[in-house]
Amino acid sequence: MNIVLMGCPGAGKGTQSAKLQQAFPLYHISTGDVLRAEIASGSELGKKLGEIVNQGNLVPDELMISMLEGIVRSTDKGIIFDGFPRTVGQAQALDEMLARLHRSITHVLMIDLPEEEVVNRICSRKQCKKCGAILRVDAEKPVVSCPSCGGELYTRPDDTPQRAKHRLSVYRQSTLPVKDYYQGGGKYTEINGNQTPEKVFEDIAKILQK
């Protein structure tokens, strides 16, 4: 089982592949994890993502599927791609390296949020120091620690109005034609992210159990 996990920024991707990896054998590969150890590193490759990044713009192809291509050999278990592909070209080299390694997509999974929720959520959000946890936060009643490790919470540099609306931009303009792309293949899923959590799992729950 290998699934690539859809859905705009904030629609909970990270909170589901924690959840999918403890109730099914499966590795997560979180492309956002994968390239902010890469960018916190201090490598030169890191700097030239991290400047990437912050600008709010996609990672050339390339340099994603190589990274990817190593974790994925490292391990025998089911994968879920969260935040990956984001664009048709992604979705195509994805197909390809997978094939080389003899594995390919048995579920697209699309977490579906409206806009306005999006960017709620985004600014809301923050994330732990410690352990990566992210969390809400209510701005009503501010939490400046980790629940689960006592680590101090920051904002992401990406986790602001301005830049979640433009995130939002480029995910209309080059991501959504990546619906297109799996809808023809008959793996590809559409389940409402305006749930609590606990719902949207069982949802997707339901249709890896078919």
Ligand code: AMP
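We call the rigid core the largest set of C-alpha positions that still match within 1.5 Å between the two forms. Residue numbers count along the first chain shown, from 1. Small disclaimer: the values here were computed from a predicted structure and weren't measured. Compared with the form predicted together with the named molecule:
- With the core held fixed, Lys129 shows a CA shift of 2 Å or greater between these two forms.
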Second form
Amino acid sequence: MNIVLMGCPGAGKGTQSAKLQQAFPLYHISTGDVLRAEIASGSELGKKLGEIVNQGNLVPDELMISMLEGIVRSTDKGIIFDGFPRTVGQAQALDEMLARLHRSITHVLMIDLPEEEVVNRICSRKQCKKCGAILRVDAEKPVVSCPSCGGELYTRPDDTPQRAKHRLSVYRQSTLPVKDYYQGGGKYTEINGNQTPEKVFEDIAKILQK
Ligand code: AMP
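Following the display of the form predicted on its own, present the structure of the form predicted together with the named molecule.
Below is the entire complex, every chain and molecule, led by the chain shown above.
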């Protein structure tokens, strides 16, 4: 099973990836996490990536594809691709790369969310530095540490209202066409993302167990 998990920023890809990993023997590749780790390392490449990512723009395709190939080669497990592909060029490159490795995409899952929800959700989320859990926080009742592991919570620098709106417009322009690339291939399914995370996961699991 190799799954492409699509959806606009804030749709719940990270949350659903964590649930998928618990339920199925899958390897999770979040290109956003890969980039944030490189940025946190303070390398020269990380500094350049930081400028792009923190503004909510997309990292050039060639760079993303070259970063991804080594990670894909490092595992024999089925993979959840979270946040990749984000352009039609990346989708084509992924198909070519997987074909070279005698693998292929088995499911493309699009988590659909109304645009009005997106900015709200993004601006009310925090992530745990230690375990990576993503939480929605209520401004009235701020949470200071991760309820699962006690780790420190932080707000991603690209999760401000202005950058969230920009990421949404980048998504519409560059990533939505990826939907057309996959639709019609028999592997594409849309899931209602405007439900509890548990219900979204239930819908995903049904599709994977078919
Ligand atoms: P995410 O954690 O998936 O929301 O990604 C955070 C940011 O990382 C995005 O807004 C982009 O700046 C960058 N990014 C993540 N994945 C990709 C990708 N496949 N192609 C280009 N940029 C990406």
